[in-house]
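Just one chain follows, in the form predicted alone, and it is written as C-alpha cells.
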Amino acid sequence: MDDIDRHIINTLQAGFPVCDAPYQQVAMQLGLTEQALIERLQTLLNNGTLTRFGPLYHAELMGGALTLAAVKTPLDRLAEVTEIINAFPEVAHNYARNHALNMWFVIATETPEEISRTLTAIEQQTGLTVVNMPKINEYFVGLKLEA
C-alpha cells in the first residue's frame, strides 16, 4: 500500500458521495482519475488490504433487525460450525472469541420475525445452543483508523 492508498482510505473512511458519479468525485477530490480510483480499490480489495467496500444501512430504519447471537463451539468443531454459520446469508459478522461463547456473530435480517427462524435453522444445522444477545439500547462511534 502506497501512500496513494492510504489517502484513498483515510477519505473514503469519512464518508462516500451520493450522487451521479460518486467515484468521479472522489477521484477530483484525491487528484485521481475516476479509473484509477476504482482500480485501486478493485486491487485493496484483491489483496486483501480492504475486506468490504460498501454502504452500511440501518436495517431496523428499513424494516429490518439485527442480533448478536453466539454459540460454545467445541475447539475440535471450529471451522466446520464456522463453514455452516458462514453460509446464512444473513450472517454479517462472525469472530472466534476467547470465551466459553468462542463464537460470536451478528444477523441481519429483512425482517424481525426472520432473526428467531435464522437463529433455530443455526441450531439444527450446528445441533449446538445459540445464544442470542438482541440490542437493548444503540450508540454511535465514529471510529476511523488512519491507514
Second form
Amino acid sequence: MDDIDRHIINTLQAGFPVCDAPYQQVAMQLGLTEQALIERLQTLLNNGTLTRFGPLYHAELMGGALTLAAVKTPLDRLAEVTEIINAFPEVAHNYARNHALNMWFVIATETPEEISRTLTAIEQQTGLTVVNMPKINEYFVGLKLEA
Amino acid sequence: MMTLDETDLAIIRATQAGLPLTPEPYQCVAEQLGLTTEVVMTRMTAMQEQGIIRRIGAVPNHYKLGYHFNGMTVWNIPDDVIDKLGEKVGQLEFVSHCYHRPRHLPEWPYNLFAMVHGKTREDVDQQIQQIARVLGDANLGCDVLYSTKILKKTGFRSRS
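Beyond the form predicted alone, can we have the form predicted in complex with the partner chain?
In what comes next, the whole complex appears, and the chain from above leads the way.
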C-alpha cells in the first residue's frame, strides 16, 4: 500500500457519489485516471485491505434486526463452539475476546422474531448460556480509520 | 420503519456484496435488474436520505491498515446521563461505534459500549483515558475487551 492507496482509502471511507460516472468524479479529485482508481480499488479488495466497497445498509431500517451476544466458552471447547456458532447464517461476525465472556457475535436477521429463535437454537446446540445485548440506543456508527 | 418496495429490494440484493468496479456502476446494476440507470440512482439517493443506506464507501480491514488493537471499551454509566454522555463519546474521532446496551447483573454491569482502534496498545490506553475524562464522575467502572481473533466476518445479507 502506497500513499495513493492511503489517499483512496481515506477519501472513500467518507463516501462515494451517485452519478453516471462516479469513479471518474472521484479520480479527478484524487488526481488519478478513472482506470487507475478502479484498478487500485480492485487490488485493495483482492488483497483484503478493503473488506467491502459499496453501499452499507442499515439493517433495522430495512425491517431487519441485529443483536450483539456473548458466551462464556470453556477453553477446551473453543473450536467446537466456534464451529457451531459460525454455522448459523444469521451470525454475521464472531470475535474471540479476552474476557470470561470470550466469544462475541453479531446476529443479523430479517425479522426481530428470528433473533430470539437463533439465540435459543445456539443455546440448545452449544449448551451454553447466551448473554443477549441488543442495542438500546445508537450514539455513533461510522468508520474513520486513517490509512 | 421505511417501506421498501420490490425495486428497492432488488437494488439492495444486487449491491449488498459491493458496487461493480466498472466506469458506470449504477448503469451496470440497472442492466442486471432491467431498470433504467435513472431509477437506480434515484432510489439509491432516496435510500441514503432515509438512512437505509448509511453511506456508500469503502470498509477497510483494520488489521491491514495496522490497527492491531481493536478494543471494545465498556462502561457502567448511570442510566439518567447515559444518552448525554454516549453522544459525547460517540463524537470522539477514534470511536467507530458507540451504543447503549443492557446490563446483565451481577456479572456484566456495563451499559455503554465504545469501540476504539489503535496501532499500538499505548494508543488505545490514551483513547481510554480520553473517554474516561469525558465520562468523569459518571464512570462507575469499566473494562476493555480486545479482540484476539476474528472467528467470522461477513456482511449483512438479505436472503429474501
